[in-house]
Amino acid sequence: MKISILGAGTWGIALAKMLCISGHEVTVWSALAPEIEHLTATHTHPIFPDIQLPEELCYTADTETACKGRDVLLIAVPSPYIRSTARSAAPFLEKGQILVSVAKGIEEATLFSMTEVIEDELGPLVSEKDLKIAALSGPTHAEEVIRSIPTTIISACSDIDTAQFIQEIFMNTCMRVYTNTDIKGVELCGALKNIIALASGVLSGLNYGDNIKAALITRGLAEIKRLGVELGCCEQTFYGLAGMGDLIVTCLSVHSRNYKAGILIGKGYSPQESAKEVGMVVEGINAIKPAMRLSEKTGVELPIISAVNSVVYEGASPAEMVDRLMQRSMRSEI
């Protein structure tokens, strides 16, 4: 397959390396010319200086070059840039291409998932050019994928044939791929688990131990599931790799930027200081306001996410928010 990765961050580069090793013809695009110059000259990524990327990988800052003649376009930019990236690619899209989002987020203005943002931005082009739009999500930190450490992921698309096509492309000895037609549920899991991971980090920063983190993950999943079911998603999605699987790894892994940012917040850093210290986009912070709007829109209570919102955007004390959660009135839920 001829595949382009739109986005040269850690996740895009990890997937580019994996796909290239699997025998695909892979081009990496970035809007930042210095980023492309560095990759071309060194065949290394600044975050992974010890990893030599395959010589066969190609790099470009030209959108037309990245899009034309490609079977699959992987959109691997941070969630705030999904719409602008789709807009820049639109004039060069060709009939029958598959666009796959690997970003995790919710657009604040529209409350759209990332694939919904792409579809909305492309408009009539989707049907005119018979474009397919899918998502990849699951417990897959770039730091491990780029080192060919085994993991699993979900190929999600409302069209099962497209989901299975993507499954075949990505399946190899270090990545086992499952399929799911509940693309909204898969993407909702990917966005909201980052907020729960912020909370998990806060608990670590407060030195609150493991018991409460186990409870947080369990109740966090219940919270995400309640909202998802209200939005028409399949309940089973939340118990699978996109839900529980991704939630566990993001809430506990040393590679999780959301968990790291939460630790710093728990230790007294401001959210802005923590994001700067992490040095990469902290998607959990971006997802909080859309999640709160979804809660208001649906009437579904999100107590953990509401507590994180209070800490990040209202200046509340992390310890006080934990106390408040512990003393909430009881419900009959398991």
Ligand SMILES: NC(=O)c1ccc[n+]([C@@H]2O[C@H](COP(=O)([O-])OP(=O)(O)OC[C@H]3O[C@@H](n4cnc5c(N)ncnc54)[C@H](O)[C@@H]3O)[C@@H](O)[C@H]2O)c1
Second form
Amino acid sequence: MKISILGAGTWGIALAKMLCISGHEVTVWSALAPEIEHLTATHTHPIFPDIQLPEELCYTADTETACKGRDVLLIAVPSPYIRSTARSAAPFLEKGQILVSVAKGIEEATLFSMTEVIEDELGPLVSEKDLKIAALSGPTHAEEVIRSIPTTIISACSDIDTAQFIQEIFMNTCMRVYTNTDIKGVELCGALKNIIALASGVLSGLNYGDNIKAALITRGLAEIKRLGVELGCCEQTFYGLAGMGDLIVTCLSVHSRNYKAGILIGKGYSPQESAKEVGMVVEGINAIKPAMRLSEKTGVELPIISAVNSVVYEGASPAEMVDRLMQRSMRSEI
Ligand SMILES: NC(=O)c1ccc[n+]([C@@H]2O[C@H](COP(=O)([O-])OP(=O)(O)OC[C@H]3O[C@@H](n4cnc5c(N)ncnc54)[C@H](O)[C@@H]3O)[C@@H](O)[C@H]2O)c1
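Here we have the form predicted on its own; I need the corresponding form predicted together with the named molecule.
Below is the whole assembly, all chains and molecules, this chain first.
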């Protein structure tokens, strides 16, 4: 297959390397020309300087070159750049191409998932060119995938044939791919688990124990599921890899930038300082306001997400965040 990866961050590069090793013809595109120059000159990524990327991997800063003649376009930029990336690609899209989002977020202005943002931005082009739009999500840290460490992921699309087509492309000895037609549920899990991971980091930063972290993961899942079911998603999605799986890895892994940002907040850094220290987009912080608006819109209570909101946007201290969650008045039924 001919595949382009739009976005040269850690996740885009890890997937590019994996697909290249699987024998696909892969090109990486970035809106930032210096990134392409660095990759072309060194065949390494600045975050993984010790990993040599395959010689066959191609790089371009030209959007037409990236889109032309490709079977699949993988959109691998952080959520704030999804719309602008879809807009850049739009004039060069060709009939029957499959667009796959791997970003995890909710657009603040519209409350759209990432594939909904792409669909909205492309408008009538989607049916005119018979484009298919899918999402890949799950417990998948780039730091492990780039080292070919076994990983699982969900290929999500309302059209099962497209989900299975993507499954075939990504399945190899290091990656096992499952399918799910509940794309909204899969994407909601990917966006909201990052907020729970911030809370998990805060608990670590406060030197709290494992009991409360187990409670956080369990109750975090209950909260995400409650909202998802109200939004029409399938309950089973939340107990699968995109839900429980991704929540576990994000809340516990040293590779999670949301968890790292939370640790710093727990240690007394401001949310702004912690995001700066982490140095990359912290999707959990971006997702808080849209999640709060979804809670308002649906009337579904999100106690953990509200508590994280109180620390990030309302000046509450990390210890106050936990006290708030332990209050007797908080919801305590299943
Ligand atoms: N890193 C992971 O392990 C991982 C795993 C699964 C999903 N994701 C999701 O994938 C998405 C990308 O994550 P990442 O870790 O690769 O992020 P990253 O911070 O490493 O990516 C930054 C990249 O985004 C692109 N970019 C920056 N500014 C841009 C702009 N103005 N316009 C267009 N592109 C721009 C550049 O190519 C840059 O390298 C996120 O939504 C993340 O949640 C990441």
